[in-house]
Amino acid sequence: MQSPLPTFPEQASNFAGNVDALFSFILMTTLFFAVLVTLLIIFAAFKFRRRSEKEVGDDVHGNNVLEVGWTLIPTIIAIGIFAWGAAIYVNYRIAPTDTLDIYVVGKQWMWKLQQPNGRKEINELHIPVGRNVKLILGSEDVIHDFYVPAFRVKMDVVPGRYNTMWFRPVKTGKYHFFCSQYCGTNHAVMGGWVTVMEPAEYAAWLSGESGDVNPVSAGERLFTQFACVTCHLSNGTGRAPSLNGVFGANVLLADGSTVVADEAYIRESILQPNAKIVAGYQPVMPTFQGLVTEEQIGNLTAYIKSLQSQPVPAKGAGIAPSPAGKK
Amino acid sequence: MRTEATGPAPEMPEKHYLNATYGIRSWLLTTDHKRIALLYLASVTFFFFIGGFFAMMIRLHLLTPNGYLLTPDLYNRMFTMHGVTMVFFFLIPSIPAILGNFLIPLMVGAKDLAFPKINLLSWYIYVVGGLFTLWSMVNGGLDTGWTFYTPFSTLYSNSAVAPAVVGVFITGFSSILTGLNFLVTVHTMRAPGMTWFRLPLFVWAHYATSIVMILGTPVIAITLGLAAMERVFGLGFFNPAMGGDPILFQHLFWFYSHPAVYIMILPAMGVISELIPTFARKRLFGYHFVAAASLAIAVIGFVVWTHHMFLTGQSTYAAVAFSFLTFIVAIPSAIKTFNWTATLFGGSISFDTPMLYAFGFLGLFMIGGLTGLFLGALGVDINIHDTYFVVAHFHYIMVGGAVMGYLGGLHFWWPKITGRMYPEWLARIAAFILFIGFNFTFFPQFILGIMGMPRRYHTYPPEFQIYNVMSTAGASILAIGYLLPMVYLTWAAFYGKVAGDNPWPATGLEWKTQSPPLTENFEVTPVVTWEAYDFHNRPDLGLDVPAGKGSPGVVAPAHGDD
Ligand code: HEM
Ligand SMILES: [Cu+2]
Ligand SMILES: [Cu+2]
């Protein structure tokens, strides 16, 4: 990378190689056509230059075979490029299940990141090499975008919803990350460093002096503080469904449809509880819009997720049987 | 290489639209499409130089990683006001409102546009909108980016968003009226014998553009209206805390603004479709295909808008569908490029300035369009979305394509507009400077994008400096390239050599009348008996048509009066 005219950054994630390969493929194909057409133009401009002032060109209308040819060939190539690009994208948008989940909150003009054990960082992200990492992105104000050029991945960070992005770092080192969606005065300095470490090093770093509480226990405390617990009794006998095992399950709604309880659904349940009503319950849950911060929603979600491992009570109304093949 | 008139040098006609009446009132209250075109020319040029000033500030600031010239807030205002000025007040009106206005009635053989007073009204609307926006720029400025994304623009920006948005809102109506005028004119005012398939492709391109203007512009008007209401009255359309959705804004914005990029490029394609046949003295290859491609672009252009939003978290499969459509919309542009290239073969090509611009357009538009394929490919867009790659892409199209087309057209029709020639050699040199300056400015930005430099950054890590220096150097050359034509075209309007009716010669109806034309365009309504760009059946042009020069084998079926 010390070349005087640098180009591609390092390829430090599972996506980098494939993204660059597609880039190079498009580059080669388009270059081929661009050079071909340019040479034809230069050739024609020279060969058919005007020799006498009153000369005219040939009387040609066109050629339907040529037209069909230069419509079909580019179309076929374009569809090929499209398909390759779509394959990468779908893989990128659908995260695997075994991820290391990190909560990322963007606000003008800094990033707050939180490890699964609660360790918090500002404008720094430490992750182990070789592990699938999922970032769960929320914003406290405007739209931001989390972009790591060396990983070739980015995703907008949108207020009012969670977006997620995933990748697997394949090389240890320190890489820039940037905010890539214009967000006001200091947009250009809203960035930092991703440090990719050996797993052992990461474990040591993670357990290092960290005064932070982990999000699950912070969430548990909030669950009591906001009185969620008064309705959501864990044995399912309260006015509200038990939240045990709800995360990741299919929830049956009052209107007969079902929905997968993911981060976005939990978030919506807290902020707009009446948007989707669980079958068999009254719409009595108050909205917590404006009362909880992004970070607190993150913690509550982490806590509700942690209830996953506990047994689902028999009266867990609302949780529909999972259809086969559910992720 | 122009055909010099043998015999006495041409003289300025005694009476024409410029000297028909005098006085400021005769201009400000004119309903002559040609004078309105000149009003637009003056105001659009004014905005172009304001936008250019902002651009120069941006480039100078980015010369060093820490940028000492501007504060962050000022920098953000510069790129925003640059974008807003160039897109809404320069590019969108440039070719349609100046060249289109001047030429469409002449090309179809009419006395004026269908609604001359509405045409004048559209200019006033443009000016009022422009004044609003200018006022916002000096009173607080604007720092939202030309895209006005919510909730930043509605809830967080400390700049004069409301008046700027109102200015853009107002200006939109001037495009709607222009589009309407063109559509009605082309439908109802064609001269006898001017069938649809004898229309110059410039007219076809403007026909397609007008459709986009009429269908798309109301959407941006409503969108900006909603944003203004959210900002001023706190209505929460796009505010998640009030149940609104910030992404909804982007859908509405791009539903117009993607088609709007075609409002900017289609008219330039129309210009190129005039220049190439004229200077190759040959029919445009595949006339029907090029006309159809313009319409296809206008229609398909309406269904690709979310390719600006692939990484907002939109549904995965929606993104896949929109990516597919994005690749489809690229095809008509490719078809046009192939047809322009094929036209050169067997032609009699001269290298007058307008043709140099046409060559420049071909090369730069090709790079711009092909880099669209990188962005449309979902997997690659994950990396280069919102980086300098995007900035380079759309400048290749909008500056390399649209502005080159505009300048080429301005040179080509300057003798018709003013009755006088521009200085040929100076003009060729300027075209060359522009081409070099342009590539120096914008090519390095592709590499910056690949390296991962996000756009809209007032400061950047030092590894990006080398390309920023190149870009700034190029911009300085480019600036000279723009000043030159501005100076010599103005000079030529008064002191240039008298051009005569048809100096090139070209085949369009606009060249069948005097230069500059009469107020009513033609002394007698012309009757059209030839197809567009048909040099072989036009003895009036005084060219040598050798018997049997047509090349057998590649001759398409004869065309009747379609
Ligand atoms: C023909 C005239 C064209 C014009 C005037 C044009 C203009 C633009 C502009 C202004 C933007 C940037 C908007 C912004 O974010 O501020 C843009 C982005 C984009 N263009 Fe084009 N473009 C054209 C052709 C194409 C073609 C042919 C394709 C694809 C085949 C394409 C694909 C894209 C994509 C995918 C983006 C979004 C990139 C991103 O933000 O990640 N464009 N274009
Ligand atoms: Cu930002
Ligand atoms: Cu677009």
Given for the second form:
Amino acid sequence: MQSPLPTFPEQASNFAGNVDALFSFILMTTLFFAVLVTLLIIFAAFKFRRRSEKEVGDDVHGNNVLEVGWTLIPTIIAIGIFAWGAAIYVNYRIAPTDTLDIYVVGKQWMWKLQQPNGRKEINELHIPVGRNVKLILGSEDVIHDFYVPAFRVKMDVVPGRYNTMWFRPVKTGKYHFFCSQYCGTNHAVMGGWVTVMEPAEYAAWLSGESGDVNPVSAGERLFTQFACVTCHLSNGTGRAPSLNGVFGANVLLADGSTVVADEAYIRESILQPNAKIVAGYQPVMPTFQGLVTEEQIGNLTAYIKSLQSQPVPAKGAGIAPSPAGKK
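With the form predicted together with the partner chain already on screen, would you show the form predicted on its own?
Here you get just the chain by itself.
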């Protein structure tokens, strides 16, 4: 049970324990040296004080052991803190492959969230306990920041690009999330609640009647509505590369470089199609900047993700060959 005056928020995710341990180490180390230096100053002030006006201080030329000690010890501690923090950060930034992907859009002054089956939420997020969850974050206006203190995770939500973050809730309950980046006059009320449920309870909630369209189906309709099907032919014979099997693959570009076809790449290709031209194709795709919302981009991305398991045509997919010995 949490104490009436908790030192930290409740630990409710896989990252919380490691983050708190690192923070506690930094805090205790800082306090230790602060107390040590203070006591040494007080001791020196009394021990070496001038007792009469005729006393002359000793001519001190330094101490090599002392100099090396107070240089080497803090250096070792600082490197250790850096390595510890870097290990936590790398784990936080590299999401597992088995995540439950949820789209989040920040907008003055609310959060819009969409579950994988299309169910939408406003300032609410329902997730199952013990499951790896990845949030794909975008903004419709200004910079926001999605922060869940109990999970010890936060990420900037920047207009014009996607950011992602992942976590694994370890206990059921209701946890506050909010925007931690000042975003306007009503910034303080831009928050909501994460409800962590047992898997069976979450499945029952997810299957409830919501009236929302599955994002894959919505994306497929948009794909037809915007005439994407006229160029991105599945057999690879169109004026644009086939999208079968593209998501998550390395795409070969016209300049000889490669790029991973993730959410950010798909988003950029929709809004700035000339930024990265696929090898073997001409820059004929028009921009959809201002024509599609963040929610529609999420639906289109979900549809392209659904093509990941489709057979890749012999040519026209734009996928770079895998290095020898790798898949």
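The model shown is predicted, which means the values in this text are computed figures rather than measured ones. Numbering follows the first chain given and starts at 1. We call the rigid core the largest set of C-alpha positions that still match within 1.5 Å between the two forms.
Inset, instruction - Name the rotation angle of the smaller rigid part against the larger part between these two forms, given in degrees. - result: Comparing the two forms, the smaller part rotates by 12 degrees relative to the larger.
Inset, instruction - Using the rigid core as the frame, report the C-alpha movement of K54 between these two forms, one decimal, in Å. - result: With the cores aligned, its C-alpha sits 8.3 Å away.
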